Each structure stands twice: as C-alpha cells, then as structure tokens.
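Quick heads-up: it's one chain on its own, the form predicted alone, in structure tokens.
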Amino acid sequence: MFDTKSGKWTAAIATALCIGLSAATAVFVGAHAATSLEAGDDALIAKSLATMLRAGRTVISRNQDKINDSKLGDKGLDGKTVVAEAVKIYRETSGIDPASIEPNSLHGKLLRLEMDAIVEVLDGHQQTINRQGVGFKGFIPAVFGRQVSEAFGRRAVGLAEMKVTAPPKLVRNPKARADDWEGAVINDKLMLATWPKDQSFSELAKSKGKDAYRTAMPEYYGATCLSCHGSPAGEIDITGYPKEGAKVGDLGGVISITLYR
C-alpha cells in the first residue's frame, strides 16, 4: 500500500496472494491490487505537484525584501532562475531529482507543465518585480501560487487541475473559493481538532462531472504569515485586507489537486 503521508510504499503487492484462492476471488484481488497501484501513482503525483508549488512559493517568500526594494532594478528573478531554485528545494524536500522522472510518464508531463507555468508567471511579472521607485509590489507567495495554479490548469486541460483554497472566512480572492468537494473536506475533516497535522485527504470523486482522484493538502500559518494574517484582527495589512487574527499552526490554506481519469 502507498502511504500518502510519507510518500513511501508500506507493503508490496504480491501476486502470490492469489495462490490457493478461487478463480473468482483471485480476479477480485487482482483487480483490487491494480486499483491500489493506480491510486498509489495518483497519490505520488499529487504530492509531487504540491511539493513543487510549495518550493516555488518558498523562493518568492525568501526574496520578498528584494522584490520590494524600491531602489533595486533587475532583481535577477526571471522564470529560469526561480525554477532552478525551486527544483533545488524540491530535491531537498523530496529526495528526488525532477530530471530523473520519466518525461513521457503522466508524472513527468505534469511536473514539467507546472515548471513551465512557474516560468510563465515570473517572466510575465518582470516589469512589476523590477520596477524602481515602488516598494511593495503585490507579488507575494499567495499571488504567485494562484497564478501558477491557473497557468498550470491551462496547460493540463483534461489531465489535471491545481488550486490553493482555504476555509471560507480566510479566502480573499473569489477565484480561490473552495468548490463543494473542497469545502466539505475542509469543514468535515481538515478543520477538526482531531485531524492529524499535515495529513492529506484523498478519494475518488467527481470534478466538473468527470471521474477524478482528488487530494486536499492542509497548510498551516507560520510566523512569517502573521504579518498579514495575524493580530490584531481587523487591522489592515500591507495588501489592503483586514487581518484574521490567526496564530502559528492554524489552518491557513489547502492545496487541492485534481487528477482526471
């Protein structure tokens, strides 16, 4: 079985399980094993896509002071540079080199489409990022994440979708609102005090009328998030939105990955 939290196989699927079973039972076990393998592949792909998105956001977060430096012109943060940094973080986080993933596999195709989306977003914002005489540029990790998800969706039509959403009261951009499935998972699972920290939820479910493997990955506020989302609640932050009064460790967002079948 594939463990969606650790990203590792916990047990091998062995054909020997069918030995000594009736023909009908053997067929059932074989079909179940194939389904488990397919679900395991989907879980791995979903985790990989989320890892790359988080890596890219980390690059933007680490460079916020540079981006908002009104005196500095070229920030050296074009698409190629940011992807290279994101790949480095991805390798450190997952222990996998994206270049080692078979490019013709679904995993390889989707990961490369995501990296292309990162390049598109960064290259499209060069004028904003490099503008002198302006401090806060509005190009923050949340904006980066949303736009990369949208660019990825345009490239992966019919194959996959990705969205960064959140509990209803935390959504600032209407485009990030949870759909019915995401909303139910957030409310009935991820927001529960008993839900294990960092544990994702996945299942086969419909999306836009199509069969899909859907994953919701919780994300929690860190200390750097509180400058915009912390206390005092209601105070207007640098982006122009009222702070939510959040604390470190509160559920702040959800990466939703949809893989169509």
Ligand code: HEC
Given for the second form:
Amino acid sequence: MFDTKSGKWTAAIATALCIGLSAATAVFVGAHAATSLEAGDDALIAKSLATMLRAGRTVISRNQDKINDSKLGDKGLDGKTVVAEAVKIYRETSGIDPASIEPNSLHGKLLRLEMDAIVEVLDGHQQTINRQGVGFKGFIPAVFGRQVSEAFGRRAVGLAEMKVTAPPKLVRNPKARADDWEGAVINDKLMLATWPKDQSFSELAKSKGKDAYRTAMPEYYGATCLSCHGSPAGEIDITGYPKEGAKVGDLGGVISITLYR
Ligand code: HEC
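Switch from the form predicted alone to the form predicted together with heme C (HEC) and give that structure.
Below is the whole assembly, all chains and molecules, this chain first.
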C-alpha cells in the first residue's frame, strides 16, 4: 500500500497476510484503510475527468458543421451552452449527474474546475467561432481538448493535470508529447497487440518529481478521424498537418490524467 504522508510503500499487505487475512481484506483493517480507499477514489476521479473531456469533445464534434459554416454568424456555442450540453452527455454516458457530486470533495472540486475550463475555452474563442466569411476555423475537438486540458491544469495546480497525448510518431502538437511515464505506458502496454481494447492503465508513479496516481486511457481512430489522420500518409489535411496514414482501430491517442497525492 502507498502511504500518502511518508510517500513510501508500506508493508500493510504483508502484515495482513501474516495475520491470516487476504490482501483484499487488508483494505478494511488498520490505519491504512483510508489510503486504499483513496486509490479507489482516484480511479473514479480519473475516469470522471476523462468522461467530461470526451463529452466536451463530442459537443464540438456534433457542432463541427455549424462551426465551419461561413455564412452563419452567432453559432450559439458560448461556454455556458457547451458545458450544459457536455453535462448532459456526461450524464447519459455515466448515469451520474455532475451536479450531484459533492462540491467540497476532491472529485467535485476537480470536475467543477474542468467544467470552468470548458467555459473558459469556449468563451475565449467566440470571435473565431462566430466569424462570418471563414469556413474552416481550426476549432476542432483536438484543439478544444488540448486547450481545456491546459486551462484545467492552470486551475488545478498541485492537485491534478490532464493531457491528450499520443504515440510519438503520431504527435502533431509538440505540447502533446508524452513524458517518460506516458511514453513507457504507451510503448510497453497500450500498443501491445494483446492489450485489451479500451482498457486503461493506472499506477502510483512520479510526475514532475511528485507522487501521483497516474492513468492512461487509450483512444482509437474511428472512420471520422481519417479525413485528417488517414491516408495517403504525408498528404496535407484541412488543418495543414500531414496525414499519418492511420487506420480505423489504431491507437490514436491517450488521455493521461495525473492526480497528485
Ligand atoms: C479536421 C482534422 C482532424 C480530425 C477529423 C481529427 N483530428 Fe486529431 N488532430 C488534428 C489536429 C490539427 C491536431 C493537433 C491539435 C492541436 O493543436 O493540439 C490533432 C491532434 C490529435 C491528438 C493529440 C495529439 C497530437 O497529435 O497533437 C489526438 C490523440 C488525436 N488528434 C486523435 C484524433 C482522433 C481519435 C480523431 C477522431 C475521433 C481525430 N483526431 C480527428 C486534426 C484532426
């Protein structure tokens, strides 16, 4: 078990085994119970933050044609509207209403910071989104996702970080480059042919020298991604980047969530 105060792995499980309990039962005994339950909370929080990010990207994706419409002025996609739509999708996918998550809990706090980040990004792009006479404006789910992650990171300093990264040869924006931990998890786990589809990987690891509960969630290319990330490799897509030659089902990216302890 991991002790948040000393930052060291403790022998609680070994002790439990010595006194004849299973490791699973050890969760409920002794002074380390809180720590173990926290790890469960962390897993839930990481999943929740990723669900909200995905919900937000879905809102942008569903409205992409509207955003790209050169004739339409006000698109009606301000921060408040988009976050409300994202909350609806979050509720549909998870069965949980974000508003019901206790605001003073770490989970409630981080989820609200993420929702604030979504509002910040949308409100900051109103001029671009509502510009007439321009079709494609570069405001796509990937850009939204990166900027929400960055805005979230600024709000959650010392508590959490979020990033959408990708296998090294696919990274377009240098800001999305994997760090050592993410790179190793992508290479040694998520890229394996035997890795179960959609299975995320979590562990206690360092991030920027600090102890953290880290999660990497794989994302795969679908057909709609290939107009930009597909074939022929090297051809310039609508955003100005060379296509990667990817295929449906390839590992396209990883949502990386860091929860500091
Ligand atoms: C309209 C073209 C376009 C489409 C469609 C598209 N992407 Fe991208 N993608 C981009 C651009 C441009 C970036 C870089 C954005 C930035 O500046 O951060 C990017 C970045 C990414 C990243 C972050 C890592 C990086 O390379 O910077 C991932 C992961 C990703 N895309 C996956 C996908 C997936 C999965 C889909 C389909 C669900 C998809 N993309 C659809 C253009 C596209």
